[in-house]
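Below you'll find only one chain, the form predicted on its own, shown as structure tokens.
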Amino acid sequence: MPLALKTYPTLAEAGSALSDAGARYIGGGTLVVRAANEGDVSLSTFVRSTDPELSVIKVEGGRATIGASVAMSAVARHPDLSAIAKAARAVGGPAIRNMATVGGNLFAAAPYGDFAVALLALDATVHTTAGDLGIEEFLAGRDGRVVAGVSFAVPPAENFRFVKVSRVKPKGVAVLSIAAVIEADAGKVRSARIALGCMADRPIRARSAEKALAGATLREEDVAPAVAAIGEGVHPITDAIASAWYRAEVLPVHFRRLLLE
């Protein structure tokens, strides 16, 4: 079946265009390319958008905004960015790297999207057409909102922590990810906002982790409640990388070792 090509000079247009049957809005087509090579007929036309806003990373005040067709490999070099580069490159290897955008990986089924988790740590709001949401709250939906871009607090590099596991390093599919943001007075934990990919459909909180590590201490005997609360919660999915049961399993191993790292 031929697909076609539509592109457009403003997100708003190309919106609108993605209502006919069978348009798929198409950024680095890291997902919507592979779905057509591996068979999904419901593809007929990819929709695009040239508006340069949408390839803009902007830091100011503290706070970045990434545009949604920013690739993976500009998110990882760009200097004001450095605290979460870690995150950027963990998807795929340089070849994927320079094609996934970040709007795309918010839209990436587990076990990929290891980028929407650190941007879920991260309490990032994702700029859409029809409006900002939390991401949270896209997350939990991921409609037909064509999104523009997202924005975040950039933290300190010693209060971001991210580690991705996976079988093949280190364009690896995940087994699991863990983001984290936990900020700390006099060697306390203040807050800690802790994400999870492939522990459900989509990235989650770790909330029961988070209430648990407040007031604590990162050693070792501080962080066990934290630890054993990490896996209440979450349904993880099974595939041809790993059980469900597996991920479970592994995943306090891998929370504790992010924490005493």
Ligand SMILES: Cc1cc2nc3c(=O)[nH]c(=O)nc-3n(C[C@H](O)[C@H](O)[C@H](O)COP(=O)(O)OP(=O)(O)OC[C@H]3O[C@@H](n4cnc5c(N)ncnc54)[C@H](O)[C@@H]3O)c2cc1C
Given for the second form:
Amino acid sequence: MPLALKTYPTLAEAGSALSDAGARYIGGGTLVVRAANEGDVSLSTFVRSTDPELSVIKVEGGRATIGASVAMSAVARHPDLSAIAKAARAVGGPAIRNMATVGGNLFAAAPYGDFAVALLALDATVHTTAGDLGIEEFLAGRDGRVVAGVSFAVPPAENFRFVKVSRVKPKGVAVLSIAAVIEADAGKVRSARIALGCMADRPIRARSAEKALAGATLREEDVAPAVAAIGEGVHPITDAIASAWYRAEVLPVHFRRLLLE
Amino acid sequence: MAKVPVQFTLNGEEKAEFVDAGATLIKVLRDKLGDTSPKGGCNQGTCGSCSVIIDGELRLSCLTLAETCNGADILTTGGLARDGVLHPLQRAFMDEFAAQCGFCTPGMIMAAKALLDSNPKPTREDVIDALSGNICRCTGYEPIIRAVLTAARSNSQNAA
Ligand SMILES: Cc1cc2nc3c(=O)[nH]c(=O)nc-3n(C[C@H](O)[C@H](O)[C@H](O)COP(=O)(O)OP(=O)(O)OC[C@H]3O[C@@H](n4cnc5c(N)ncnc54)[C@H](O)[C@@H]3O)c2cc1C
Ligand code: FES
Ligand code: FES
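The block above covers the form predicted on its own; next, return the form predicted in complex with the ligand.
Starting with the chain above, the whole complex follows.
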């Protein structure tokens, strides 16, 4: 398996090198090196950029910008990102968290991509070498773009909810994950953004449930319509962890718990 | 196959080698540098037996390209004993019977060391979380958790 690593000072140069056959961008390498180890012969060159900007976390005026090369552990321990730390801590075990990057998580196919689920609920902007785009649009066509980083408004801790359901505790691959940013006025939901992991090959928004939640209080009798709508439009994956049927069955249960927590 | 130079510190010793381009760190440590303490269990990131500490952080040597370690400071379980005296973690793993076949042990010890270096007085939950990326197929986790807690206690006694 002939392989090579090409390192460039800027992301733009790395991006140009990706047009060569067999070239793949490498962030932390937890998925691409694993693919090479498993004998993925479509891979011949790893390409990366060591631009220090890619490893920076900035939080200014309530908005966070996280470079693509920032690892999950750095997000999890950042004092200004404590509101969303649990989404970063949900990724892998400690060694994986030290390696897994924010950029790489955006490309991880389900059942991976727990942090990307959180970024979708946060309505993050993805900064790429070809310009900025909303995360939903980014996720829809994610191949071929080189990511410099993401930015989003940091929500108050009480507005951000996240759960990753897994069979093995404390770490383990997701049966599903749910992230929600819920804003309320006087106990009534003003707006909700809900994102789901493992309910398609990539993170998706649960728009029907979001609508059903508007104006509701987060009480048992009031959340029922949203809970009933959470499965609309989902196409869960089947893998060694769970079948699509099982994932669809337990989604409303975990969503209800997340709303009432 | 193309060779590339890599240079890093391994357990305090300067190392410089020409390695296969794209080689993983575990291959270089074991096959080139003769440090067989990191074990290759899965080569997929799932077992933790290849865990090493790079610049103070726990990492998986099976998923790390050697070339990305230029200038790094790498620690492995193979470098823990000093002049024949075992590290407190190694001693505790022996005393608590925390190893059976021993295949997972060097990775467990590195994960435990990464924990104790940043959190010298961990709770049981901290230990469980720190070892959550490491799989043991024979000892069972209780003796391993006990060993890490024992090592933490003996460290703090020695420091007192
Ligand atoms: C044992 C194990 C457990 C795991 N557990 C979890 C988990 O619990 N939750 C979870 O979400 N994930 C998990 N993962 C998957 C993975 O570690 C994470 O998704 C991680 O964030 C991927 O990032 P990376 O930097 O390692 O990606 P890499 O392997 O470096 O890259 C992954 C993909 O993204 C592309 N890419 C990376 N960075 C960029 C960029 N800046 N621009 C363009 N393309 C880019 C690469 O070309 C590649 O296609 C696990 C993996 C392993 C091996
Ligand atoms: S060999 Fe590296 S995690 Fe299993
Ligand atoms: S002692 Fe055999 S795998 Fe842990």
